[in-house]
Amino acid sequence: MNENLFASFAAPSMMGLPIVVLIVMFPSILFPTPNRLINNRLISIQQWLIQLTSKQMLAIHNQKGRTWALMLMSLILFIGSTNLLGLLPHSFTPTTQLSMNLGMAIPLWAGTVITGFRYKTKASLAHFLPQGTPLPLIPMLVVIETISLFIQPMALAVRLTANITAGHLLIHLIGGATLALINISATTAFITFIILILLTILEFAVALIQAYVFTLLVSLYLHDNT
């Protein structure tokens, strides 16, 4: 049972070769580059959503922080599209892999920290020691603030992995319960099926919300260092 339950989280392979790279590149097909003077409705909606999200996310940034706009928009589109594609039957969700999420979180976090130390050295060092700290607490606070700084990328990756994995597990469990209850009680199976539909709708929302939260936290880290 446990093997079947977690089988959907195993990285797929073809002829012994992992095909995760192809799966990760697939969402880019969903966002075509317009080649016409007048866009169709799909591209117009995509551009409107991107502009709306970028305005909301970059409102707190200065000119230097807004240079990260393309990276932040690419990040939220990539995470959101991979999360949504993972809800399709017999598909694979790369964001359920902690290694991949760490691979996104650590470079982005390191980039914001390096930017802060490069352009705002004094302010970045001041985060390790709040003003007015009593002298005996200085060593302890420096250690605590250093640990909290290095925990940030781990928190980003674990939050995304845990939320996406938990939703997929719930859908798998309730779907299995629905199939098992069909021959036992049709009424109970129907109620369980309604719960499954509502949970699937919730997971669509969670997929988009987690992409927004991940990108928003990266944006806040960038705001603190620019």
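Numbering follows the first chain given and starts at 1. Only a predicted model underlies this, so the values are computations on that prediction, with no experimental measurement involved. We call the rigid core the largest set of C-alpha positions that still match within 1.5 Å between the two forms. What changes on going to the form predicted together with its partner chain:
Here M140 counts as shifted, since its C-alpha moves by at least 2 Å between the two forms after the core is aligned. In the core-superposed comparison between the two forms, the C-alpha atom of P130 has shifted by at least 2 angstroms.
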The other form holds:
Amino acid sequence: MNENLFASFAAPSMMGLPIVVLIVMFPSILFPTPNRLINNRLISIQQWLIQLTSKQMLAIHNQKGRTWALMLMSLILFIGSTNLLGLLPHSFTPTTQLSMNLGMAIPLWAGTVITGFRYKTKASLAHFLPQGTPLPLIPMLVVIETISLFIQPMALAVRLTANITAGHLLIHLIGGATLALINISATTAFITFIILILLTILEFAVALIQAYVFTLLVSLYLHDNT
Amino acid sequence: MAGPETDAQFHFTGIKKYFNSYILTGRMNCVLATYGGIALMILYFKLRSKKTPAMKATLTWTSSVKFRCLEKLMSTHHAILNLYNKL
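Next up, the form predicted together with its partner chain, please; the one we just looked at was the form predicted on its own.
Starting with the chain above, the whole complex follows.
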């Protein structure tokens, strides 16, 4: 039981070859490319959703920030689709791997910070000291703000990893408990099954919310630096 | 939001003109001064000598010419003694 609990988080391989790259690339084939002016219903809905999300997310940005539109939209689509596909039984979810999430978070965060330092050096440096800080607190606050800046990519990656991993583990545990209780008490097993259904609905919401939160935070870091 | 238009309302004189927590330049200078201070502290602790004065005095004595001559004299004395004992 203990061994099986974490078996779904191991990097998958087929005949000794790692297939995690194929799994990461898989969600891209689920999004059809619009190739006509007026597309079919599915592509029209897809375009409408992307337009709705991008309008809402890029409203706060200036001209420079809006150059990141493609990056942010790709990010939210990738994380959202990967998280949702991971809710299928016996599937592997790449976003449960901290290495993957750090690989997304660190370059994006570093990109925003370097953009800020390159184009608005004074404002980026002044950002480390909140306006109106009393004189004796200045050195301490500068150190605290520096630490909080470097914590940002770690928090971004760990938040996504922990949320998705915890959800999968809970589903695994409660599903196992339901199966174990069937022979002991049918009523308790039924209640546990209801909890499992509710948890699965919650996990669908968490999958989309975490994708949105990740992208929104990257967007906010970009807004601070442009 | 801080910027040139909000900075214009503040009129500082002396050192406060360059180091304050209200205008952009002042905040930047405070941040750079803090980082500079931390860097200087790290440099100071890295470069300061780890040896105590007693150790320093011993090392100075052991590396001196007088000590080397004495050492050579003692080793020659021991060699002559050994030769004498063999005979």
